[in-house]
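Single chain ahead, by itself, as structure tokens, in the form predicted alone.
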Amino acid sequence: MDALATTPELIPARMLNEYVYCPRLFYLEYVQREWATNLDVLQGRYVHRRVDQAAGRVPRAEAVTAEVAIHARSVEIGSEELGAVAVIDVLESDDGQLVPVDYKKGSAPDLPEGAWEPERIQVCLQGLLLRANGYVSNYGVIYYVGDKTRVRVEFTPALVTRTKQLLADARALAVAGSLPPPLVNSNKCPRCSLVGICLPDELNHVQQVTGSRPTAETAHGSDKAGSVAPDVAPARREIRRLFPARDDNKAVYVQGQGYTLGLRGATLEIRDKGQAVDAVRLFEVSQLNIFGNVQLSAQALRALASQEIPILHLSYGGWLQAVTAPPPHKNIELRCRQFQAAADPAFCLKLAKALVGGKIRNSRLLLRRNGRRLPPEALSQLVALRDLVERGTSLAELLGVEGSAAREYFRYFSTMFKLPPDDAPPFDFTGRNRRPPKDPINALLSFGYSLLVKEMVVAVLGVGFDPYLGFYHQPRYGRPALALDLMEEFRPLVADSVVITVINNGEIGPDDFLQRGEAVALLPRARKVFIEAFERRLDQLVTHPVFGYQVSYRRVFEIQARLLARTLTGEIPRYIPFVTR
């Protein structure tokens, strides 16, 4: 695919700066349109808060003389001939020539050249764009706001040649449509805003232990190896965790029927009959979950969308019914790979084996850790079924094995509950049932899986996938098949674990359920308690079994979705399920 066909033809000077810093960063931002903010990005926006406001006039080239004084801000200039465009922070005149001034946060580096190469290349390209439009421009200035230093950059023949060559290289990379490999143990990575998307150290580790750097052609399609995602050895030393362990923003849940949500300044206000009952600042919200009949004002909707905060509409019982989100992720390249891979039966089977195998391993682990008076055959049977997964030859066969494993797992599920003094189980649970759940434990399990689905929908949307096209779960109207695929390995670790926790801790008891015919549902208090326990679980730090660092489960969801994306783009040979040890 011609990646440049999906991108503007003119390469921004700022993107050339990124290319010189790291070609992979350039590709992620310019071609795949990935974007993220970190402290450096926010500080950069702050120092540009004035120069980003357009002001001042710039006369035509023939009108610029030594007597004309020019001082303009945020001047856009482009050239078809150069194939580049730039927004110059400040444009000044000096004896008949124009001088681009580029603002940078921080202090001037102690270098013979006075500035880092990416910055000199960027300002040089701005000068070349001025020349291409008929102006005279022989030097530029980089203004470091931190120490208020102006560094003069002469547009020497060597710098001009270097700039033009790098511009051509960047264009060739964009046209090639191939994501460059990540930097290896680079000091550039910790300050890169896209490091949580790039995952440089993680990918380098997986590529090292698997012994190859696969291509897009070998990632799926005619993979002759057909291996079943065997264990990937954990890193001997902890891999650098270059992004926050957990998301500081919080998921907001609103389940009061008849409540309304409105905007008061930069605060999302929750109201009952016009009276505010709670409020949260918008910048602290990661997602908004509304259950049943909750109204949302148009102003609040626009504010949430502008900050790319997804809104998940759930039924009163917790079923995901709709998602209101900003326009789809711009990484069309990834969705093309997703559709291509989903049409490949061999790839779907290989991935499904990894997902189902991971689920069975984690189910066995939960039973082994928490089961009481567990018969030996309970665990051995799950091991046998896990081995059957690796010998499966079709998705239908895998569905059968997964069903058998689930029956074995839930047969002993009640052994993980604490027993009362009289040895009687606190709840009558004999196996999984749903739609509707017929006992309290199944009501809790169904609610937990519903919450897990919506978390996975948020994760795959954020990475750029189509949540409705899966590989193991086949497409069906209204079913988020990819979210269901990725949640398999987390069912026992998250949803089932929360059910066990709220029962064993006595947070939810037999009186917290409503029986209507054969159906059992949670009462509002129990639902609130369960959501709080679910959020505690997602916020809990867990050691990643392969990378060795600690991250929250919610962050793990994103990592796993990104590993799947890297599998589709051919950067790693196979998807690695999250299996705790």
Given for the second form:
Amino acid sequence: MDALATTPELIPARMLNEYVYCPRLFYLEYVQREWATNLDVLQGRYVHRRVDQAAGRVPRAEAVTAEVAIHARSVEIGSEELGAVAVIDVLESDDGQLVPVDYKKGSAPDLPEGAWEPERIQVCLQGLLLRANGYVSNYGVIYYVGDKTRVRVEFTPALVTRTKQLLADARALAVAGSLPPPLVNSNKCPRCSLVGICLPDELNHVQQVTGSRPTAETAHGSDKAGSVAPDVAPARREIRRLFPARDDNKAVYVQGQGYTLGLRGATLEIRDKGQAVDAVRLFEVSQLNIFGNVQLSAQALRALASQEIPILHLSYGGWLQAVTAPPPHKNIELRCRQFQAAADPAFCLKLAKALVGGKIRNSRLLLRRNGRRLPPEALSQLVALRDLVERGTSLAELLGVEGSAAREYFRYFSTMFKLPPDDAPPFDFTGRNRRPPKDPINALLSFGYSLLVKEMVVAVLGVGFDPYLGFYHQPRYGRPALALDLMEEFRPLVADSVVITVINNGEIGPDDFLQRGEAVALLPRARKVFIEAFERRLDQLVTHPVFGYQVSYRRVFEIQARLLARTLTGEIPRYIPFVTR
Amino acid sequence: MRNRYVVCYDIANQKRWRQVYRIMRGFGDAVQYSVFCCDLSPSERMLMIMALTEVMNQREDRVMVVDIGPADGRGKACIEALGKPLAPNSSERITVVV
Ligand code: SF4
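Any chance you could show the form predicted in complex with the partner chain after that form predicted alone?
First the chain shown before, then all remaining chains and molecules of the complex.
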């Protein structure tokens, strides 16, 4: 694998600590610049709140004698020779030598060494940095804030050798530019802040069911198998879901024309002609969607940006027009792979087969579950088309098969609506049409797909992809092709199923539409009902077909995007679409 | 998942009281004078504590944080209001559409 990282700059002692904890964590954080705040990270910041403010002076090495008393906070020290850098929480003097003190949250562990190895290595590296700058430093201290214990760590020759070795290993890993495999069944993972990004158990499982661990070279292109992923049996051994099943935060949608959004303290206030109509606490917002003519104050924009909350700007009809997101994810390595893979026709075809195959399976499943008086050939047609997908040899061919499958599916789509008592179909629907949709069901479907697109854009941006470069959908100006790729398998499961639900529950009826010329549009009340139903669907827990645990659709989107990322970097041999059973 | 917390405070000085009030508005709903009801995840609770510690005077002020249990379980069941009814907790909505 080509190294994107050339000789790394100075490695922070904090990162060496991560390396000792788990080399993969080090690589994700230091090379790929992945970052996540979890409770541990926040608690760490809290215990550092005082020591993080630089204070006190440190004299030059010659001036440190037994008589000088030093107490300095947050001291930055580096050495080109060692190739490392550190911020020492507290620096004290003891009889002419310097003692680095590192603050840790929690209580001192019950270990003969008094502290965990990653922490001892980190403080030892701080000592080595002091030595490299001419100071004398023979021991360091780890201060556990939880039980206010000071643990003394002697810089013994053995510890020094080990620290230097680990530093060299960490640098070699960064230079090599290849992500180490996840730990297997480790109890370190549940505590790891990047567990939701790393997906250790999931990757180990996928590697197990898809055969041997691939090498980077066979990751894409040269794999000639090229068939659609067959069903993968759910986990026999239980896979730990080490991240929350659903997102507690809420999406905010503003569609009231002429509304303005402003900041009031730490809440986002939505106003109509200056009058507050609603307010949401900033930290509870997961994303903000604004439709059409809605104004957002610069202050609110900055507050949202600082919380890394994406803002989706949609036309009133739901077309995604712009995304305001934090600067692109720092994982440049992934985008490089994305561009390489998109230029590889064999990879594109293989992935497209998985995506289209997944979509057809899920369409068939939805019909089978909900269709009434469904002619048996409806389902067998879809099976036949799915088999055609597996034999497809070009993207153009797949597009054709996908089109036929969609026609078949939509031909029977209205069998999924509950019939009203008088047996007359409530809505006349015979097939898909768009731009503009010409009947109520098509209006709902179009609106549903546009919500799904923007949801997928959020997911792929979060993972670090470029949403505009796809593999199956070819790039076209302004089209988030990658989001369109990944949403294929979810069109039936999420968008179509919401359409069926709102109709069958009577939440949306014939009076909720406006006919204007050829076009049919949803009235505002119905849009609100639909968005709420869509959000409920995203929040719903489903059993992941491969991993066997319960997780919300919104999380599933993210997991699938991460699996695709891991396919591109060669960690797993192929993308497995999300297919429910 | 979030737990429900009742947060009450005694702040000795008006200026700090207002600062605390503003912080608390970002974390929960005001239910009484100097009392908030907040649904917080462990991380959000930590953020709230960090924000409060920043403005409090450790000698003169006191903030009490009472954990009353899972927001959609015991947390909801165990608050009773006599007289004027309590407004529903705003964090219970799963989505906001206006
Ligand atoms: S989740 Fe586990 S394997 Fe992944 S980075 Fe963290 S500790 Fe390492």
